[in-house]
Amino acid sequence: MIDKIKIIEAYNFRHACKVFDTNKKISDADFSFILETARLSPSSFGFEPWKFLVVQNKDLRDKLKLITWGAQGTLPTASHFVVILARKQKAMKYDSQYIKHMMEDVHRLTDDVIQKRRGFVKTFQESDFNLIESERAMFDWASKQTYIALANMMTSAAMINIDSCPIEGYKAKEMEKLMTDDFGIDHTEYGVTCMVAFGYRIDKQRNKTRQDTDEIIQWFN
């Protein structure tokens, strides 16, 4: 059985680590099982936009620092740090080569099937939520997918006692400039959505403030 207050207890454990211990490393195993539950995450459509970069070079790391204003302390300490991308509208709009090859090699869908998923992904592309109109509203709808699955990073990190620090501070323009030359990313295709560090506090973490329940909550019955 799952036990619920468990849960409760890794969702008040999880915050935003600021800086690890050196002395400390996640094993192999643990960040398998972290990584996993990335791959495992829900995606609209099913079209798993993103692209995982584990950066443990430390020359890297040193670069990501320059252009990374929120990851001054997170970078050189953590045990594993990733930079997450999301895909653009190169890939990810109805009739590309990138959602043809998910709806056939991945979901191994029928050529029936595979028109009519087609079409309900073009109308909800071109009139639902509009996603056509600019490069940018494509990247903002794959990017919104990709924190799905930095959620369930660090949730199930914090399952197995591991801290983690979320990270959207960097200069865009400039990392988009890194990822090409450093790391051989297409800028094209893929695009930075964020960052998250992982390892093992020092520092004690402060009580957790949120609001109240009945604040943010509204029944409709």
Ligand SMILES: Cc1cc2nc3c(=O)[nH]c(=O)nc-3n(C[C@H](O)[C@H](O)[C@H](O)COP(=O)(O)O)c2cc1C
Given for the second form:
Amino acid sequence: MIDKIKIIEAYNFRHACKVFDTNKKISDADFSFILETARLSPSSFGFEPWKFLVVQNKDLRDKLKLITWGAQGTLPTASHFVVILARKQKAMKYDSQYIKHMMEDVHRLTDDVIQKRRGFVKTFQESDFNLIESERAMFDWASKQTYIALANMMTSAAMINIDSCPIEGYKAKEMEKLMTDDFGIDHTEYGVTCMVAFGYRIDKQRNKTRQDTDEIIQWFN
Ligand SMILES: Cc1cc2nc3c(=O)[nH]c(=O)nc-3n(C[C@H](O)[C@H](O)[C@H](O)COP(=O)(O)O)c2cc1C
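Output the form predicted in complex with the named molecule next; the form predicted on its own has already been displayed.
Below: every chain and molecule of the assembly, starting with the one above.
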């Protein structure tokens, strides 16, 4: 059992770190550990609608910096910088090749289970959540799941004393173009949802501000 006090300490240690110490690099082993917590994250129906681009190349980081106002201090200083992509409707629709691949090759389900599950997913996407109505609805559904991986990465990093900053401050249209032109990402397949920088803090952490428990939690007994 992991010590609860230590876990809460890690949550308090984690903060949106705006600038990192450029003299300190995260070891390969530690960064693999962080990525593994992304890979092991839960996703709806287990479809893992994500991809993680680790951007270490300076030219690419410079290009990202031009359109990412929320990472002006972190892009040039982060030990590791990750762009998180979510899959779009083409892949996420219940009858896609990708969903077939996930159920057949990753989940290793039998044909009759696949048939039944595809039916569930169809109902979920068509009526329960109305995801078929627009590209945007389906992308947002996939995007929400990438934030689970984002959170897991930041928490696991904090547990081994590594700082991070989640980043959503970017221009979406320009980002799509950059991903296509410079990262070779097919924008009909994937879109950027958020980014996250990792490294070691150089400045003192700001005081944490949060609402009180009773302002955000309501019990119904
Ligand atoms: C989805 C998301 C997007 C964020 N985008 C940015 C960003 O672009 N740049 C930045 O410096 N901080 C960003 N933040 C950090 C928040 O401002 C920060 O988490 C919040 O103010 C709470 O502070 P703390 O994380 O230090 O406790 C983002 C946080 C989240 C969860």
